[in-house]
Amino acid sequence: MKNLFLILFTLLVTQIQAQKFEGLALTPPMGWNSWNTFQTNINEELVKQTADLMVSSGMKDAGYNYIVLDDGWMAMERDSLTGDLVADPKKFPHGMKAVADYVHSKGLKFGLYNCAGTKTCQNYPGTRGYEYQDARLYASFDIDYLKFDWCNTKGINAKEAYTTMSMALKKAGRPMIFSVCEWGVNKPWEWAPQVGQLWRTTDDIYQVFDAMHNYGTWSAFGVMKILDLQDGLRKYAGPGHWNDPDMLEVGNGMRISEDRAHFSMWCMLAAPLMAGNDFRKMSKETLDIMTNKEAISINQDGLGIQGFKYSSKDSLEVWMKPLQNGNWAVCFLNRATNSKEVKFSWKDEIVSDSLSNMQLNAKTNIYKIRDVWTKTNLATTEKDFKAMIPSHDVLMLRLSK
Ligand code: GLA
C-alpha cells in the first residue's frame, strides 16, 4: 500500500514537472547565439555587452529574448571530484550562475550548449553518460535554453540520446527550451516534436547567399541552399515545435538585399530567429532588418503554419504563408543575379493549402496589400500586381481581408 502510494506520488510529480515544459515555444524562439560570429572566443564581458545591447538597441522590444552561449564556454575537463562541468575560469571568472543572473536582470533569458556525444564539436567535455547530472547543473545555474549538438556520438541512437536528455531536463525541473541540433541526419522532424521545441534540419549555415562548401565529413550551406533543403518538412512544424534551418547570418557580410531576403525567408519558414552577429558593431541597416516588426509578425504569427513555395520560374520564386484571421504573407524572391519583373494576377491564382485548410481566393475576397519592407499600403487584390525585384532581394507582402 505504502509502495503504491509512493509510485502514484512519483508519477504525479513527474507529470507536474513535464507540464511545466508545455507551451515553451508557442511561436518560434527568438534570440542571439554566439557561434556564427565568435565561435569559441566568448567571455563574460561579451555576454554582458550583448545583453545590454539587446535591450538598448530595440532588439528586445522586437521580441528577441534568449542569449545563448554556444560551444567553448567550458573548461577542458570536468571537475575531478564531482564530475560537474565547469565554466572556463578565464572566460567566465565569476562562474556561469553570475552570467545567467546578469542576463536575467535585463529581463532576458539565458541558454547554454553541449553535445550528446563524449565531447563537443570543439572537443570540450560532452554530456554522454552525464545527462541527469548536467541537467541538474543547468537548472542550478537557472538556464532557460539548451542547445544539444551531435558530435562524437558514434554508435548511439539519436532519438534515444535526445529523449534521455529531454527526460533529464524535465527531472531537473527547470523549464528549458531544448534545441535538438543533430543536423537532420536521423530525420529529427519525425521524433523531435515530442522531445524538444526545435530541431536543426541541415548542416551548418554560413554567410553566403547561394553556395555550399564541402569540408569532407560535413558541408556548410549558404542561405538559398538551406532554404532548398526545407522542402517537404513544413508539416512537422507547429506551435511548440519548429524546424530549425539554423541561425541568422544577417549582419555578417552579405549584401543588405541578401540579408533582407535571408531574414524574410526565415520569417516565411516560421524559423527560430537567432541572431548571430556582433551587436557591438551592428549597422543601422542590419538592425532595421532584424527589428522589422511587420516581418517578425509574419514569423511569430499565432497560427504557427510554416510557409511554402507556391511557384518557381527562372529563379523567381513565390512563397506563401497562411496567417491568422484568414490573412496571408506572400514573398517574391529573386534568386537571379539580375533584376526580375514580377507579374501576379491575384484573381487568376487561387492558392489552396491543405495543411492549414486555408485558401487565398481573390475572386471571393478582396485583400488589402501591405509592403512589409517599405511599410506602405499598395492597391488591393482587385488589381493585377506588377513590380521589379532587384537581384538577390525580396518583395514581402501581408494580405489582409
Ligand atoms: C556544430 C553545430 C553548430 C555549432 C558548432 C559548435 O557544427 O551545428 O551550430 O554549434 O557545432 O562547435
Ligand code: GLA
Second form
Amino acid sequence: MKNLFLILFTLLVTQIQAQKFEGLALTPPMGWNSWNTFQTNINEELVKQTADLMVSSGMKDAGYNYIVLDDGWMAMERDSLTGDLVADPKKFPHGMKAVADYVHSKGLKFGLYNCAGTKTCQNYPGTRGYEYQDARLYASFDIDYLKFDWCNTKGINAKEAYTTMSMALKKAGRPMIFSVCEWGVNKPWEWAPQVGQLWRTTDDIYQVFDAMHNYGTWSAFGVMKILDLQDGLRKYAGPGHWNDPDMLEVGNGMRISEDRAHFSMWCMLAAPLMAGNDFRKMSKETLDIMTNKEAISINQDGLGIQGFKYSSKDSLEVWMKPLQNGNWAVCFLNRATNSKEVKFSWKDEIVSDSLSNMQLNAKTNIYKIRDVWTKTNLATTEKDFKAMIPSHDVLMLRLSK
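Now that you have shown the form predicted together with this ligand, what about the form predicted on its own?
This part shows the chain on its own.
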C-alpha cells in the first residue's frame, strides 16, 4: 500500500510539472502591455493603433511581437447565463476575438489579463473558481499570452492557484505563455518554472530611477530598487522560464540616460522586454533605445543566462553576462548623481561564472570590444579600459573572441 501511494504521488507530481506548454519563450518575451500608461483606460482603437505602430515603427522587426491588454478589458459582471467573462461592450464593441484577429493579421500575438483572486486588482471579475471555463474562453479568442495577477486572494494558496490555472490552459489546448504575476510574495522562482514561462519577482515598477512611489497602502519601486531585488535569483532563470522584474518604463518620463540604463539592465538580466509607453507619442530617442538590436541581442542571447553584478564601488557597478560562443556582455552602471570614471584592467580581472561554467580571461584570449550604444568598435582587451560615464547612465559593451 505504501509503495502504491508513492507511485500515485509520483505520477501526480509528474503530471503537475508537465502542465505548462513547453517550447514557449525560449528567449525572454518581448512586446507591449497597456498598464503602465493607460491603466484601465483601454479600448479597441488603442489596440489597433498600437499594433499598427509596432509594425510601422520597426519594433516588430526588432523582436517585439506581443500586444497584451492588462486589467480593465472586461465588463464588471460575468454573463448571467453562461458565467463567461464578457469584453466591455463600450471599450470593445466588436468583442475580443475580433481584436485578437486584428492583432494576428499584423503578424503579432495577443494577450489578456486576469487574476487568481475573486476580483482583479481593479475589481473586475477574477478567475477563482472559473479557471477551466476562462481558459476555454481564452482559447476560443485565440489568445497567445495570459498575465495572471494576485489581488483579492485572501486564503488562497499561490502555488495551488497558479498550478490550477496552468493545468486549465493546457487542458484548453491552445499554447499560450503564462505570466505569473504574484509579485514574488511566495517565492515563485522556487515553483513557477513548472507552471509558467515567467514570474514577477517584485511589486510594481514606477517611472523613477532610484526611489519609491507611495500609493498609501503599498509602494511601487523605482528601477534601481527593482534591480537590487534580483540578487540571488539568476539561477532560476533560463530558456522557457524567466525572472520578471516587471515591465519597461522607457519613454514614460525619466531622463534619456535613465531610460538607456533601465533598458540596458533589463537586457543584462535576461528580463522580458514588455514596453509600457504610448507608441502614438513615442520620441525618436525612446524608439532608438527600444529598437537597439545590439542591446536586444544581449537580452535574447540563446544561452539564456541572466547577468550578475561583478563589482560595486562608490555607486559604480560592473555587470557581466555570459553569451553564446564564449562571448560576454559587460555593463558599467553609474548610479551616482555625478559622472564617474571607470578604469578596468581586463587582464587583471579574470571573471568566472559557475552558473554557465564560463570564464572571461583576457590573459588567454583576446576579445574585440564593441560599444552597444554608440555602435562603434573600440580597442581590444589587450589594453586597459578607461571611460567617463555620466550620472544615471551606462556604458554597455559586447566582448567577442
